[in-house]
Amino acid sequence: MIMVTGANGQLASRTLAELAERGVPALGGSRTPTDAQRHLDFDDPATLDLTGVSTLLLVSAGYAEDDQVVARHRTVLDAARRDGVTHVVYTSLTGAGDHLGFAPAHRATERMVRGSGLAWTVLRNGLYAELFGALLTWTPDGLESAFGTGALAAVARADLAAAAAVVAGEPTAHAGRVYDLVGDPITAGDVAERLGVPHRTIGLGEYRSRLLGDANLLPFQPPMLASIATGVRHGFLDDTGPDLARLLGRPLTDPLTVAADAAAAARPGTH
């Protein structure tokens, strides 16, 4: 059986629902599960139960220091190991993201997963096209970021999920590998031209300060944001590869469309 960690966030649930409809039997775990989900807590040991799973599918327990994710990963692989998972699948990051703020908890685990004993396969999954957009701030004239002119290897979510089922579906063919899964390369100024309006650079300073007087964020929040304005706007995070098409069998998914759509999601006035 595979289980999908997280299952109530929006890439296992996407992977759960591409594993549906091709007719891989797939359990979903999560901190609040539903009644077809199992109850899996990272931060509480005793809920990890993974008996009768043989494929775990990992997704990153990323939404905290890095020191709480790392030990959430590796309390979960110590219950796979217990458990009898043979093969665990983890979403990690791209290689071309090595300098971000959160790049060393995902490094970190990959060791943790290569050194487990199981059988595994690693995701280095590029930034969303939809966490591209999103970022993107309106004001009355238009959209503003600091990315500046830097290009971003974006990647649809739902792409990700795509791929995270191909190989949850039949682990075995991707023992031992890493992929790195990154889309076409978008900028500020694309997603402002589709949406028919002007892009402002602001400064990395300005950016942070920003940040930094947000109520809203978390501590660890900020240096993260800042570290992927400046991977893009410096050409970090714009290269491109073939994993992604060749795991999916098809074209991707156009990123431009899909940050275009995030942003004017957040348009004020649209809701």
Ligand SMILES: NC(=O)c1ccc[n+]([C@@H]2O[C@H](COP(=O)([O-])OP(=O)(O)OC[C@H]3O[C@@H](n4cnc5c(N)ncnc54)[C@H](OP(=O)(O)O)[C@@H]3O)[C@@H](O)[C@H]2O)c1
Contents of the next structure:
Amino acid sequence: MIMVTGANGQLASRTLAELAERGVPALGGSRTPTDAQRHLDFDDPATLDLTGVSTLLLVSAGYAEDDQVVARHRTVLDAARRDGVTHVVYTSLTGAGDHLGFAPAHRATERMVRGSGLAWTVLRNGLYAELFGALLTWTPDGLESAFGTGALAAVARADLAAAAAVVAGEPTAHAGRVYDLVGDPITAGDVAERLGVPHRTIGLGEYRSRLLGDANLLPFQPPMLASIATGVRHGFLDDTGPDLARLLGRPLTDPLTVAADAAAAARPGTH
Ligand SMILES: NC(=O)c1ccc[n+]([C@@H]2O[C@H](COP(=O)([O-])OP(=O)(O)OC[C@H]3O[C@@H](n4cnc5c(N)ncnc54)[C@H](OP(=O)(O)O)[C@@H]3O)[C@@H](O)[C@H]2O)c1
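And the form predicted together with the ligand, for comparison with the form predicted on its own?
In what comes next, the whole complex appears, and the chain from above leads the way.
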């Protein structure tokens, strides 16, 4: 049996839907399970029952400080070994993302996955086109960002979910492989042009000040978001690669459309 963790998150729920569309039986695990899912909270070891699971698709449980994220992943990998899981597939971060503030938690988890004694596959996911669009800020006359003219090899989340389903459905064919799953490069200016508005670049200092002044952000988030901005702005995240289209066996979803839709949805007055 395949188990997909984080089943109520956007990536995991889409992956479960992809598996179901392919007729591959799979079980979801979540902190907030539905009737058909198992209760699975990496912060609560008592919930980690992986009996009957052969392939574990470990969807990274980010949105916390590195030590907490790594501890979560260590706990679930220990449970996987204990309960007889044979193959773990981990959703990591693109190799180009080594400069990003949240890279260490992913790379530390990759080390644990490789050292787990289980068969493994690492999916090094690029940054979502949805995220890129959502990180552009609306002003009364257009869009602003700290991305400058830098491009991101943005990828539609649905394509990453489809790739995860391909790998989880036939894990032995992908054992010991690290796939770099990125999309096509797009800029903030491209998104603004698609939406028919201008894009204005702000400095990284101004961006960081705004982030630090945002009471809705947790302490780890301003440095994380500032690292994405400087990484894109200075051209560290724009490389494309063949792995995703090869796994999918089809062209990628257009990331510009996805990013523009995400930006448009965030436009004040849209809802
Ligand atoms: N590539 C990118 O651009 C990008 C962007 C943002 C995040 N990410 C990473 O990719 C992951 C999946 O992205 P997403 O779009 O699905 O994000 P999302 O919709 O916000 O989902 C967050 C995920 O984290 C899981 N989670 C959080 N705390 C957990 C815990 N204590 N135990 C088990 N699972 C826990 C959630 O599972 P349940 O709610 O079902 O328990 C859910 O699957 C994120 O968690 C993050 O690590 C990647």
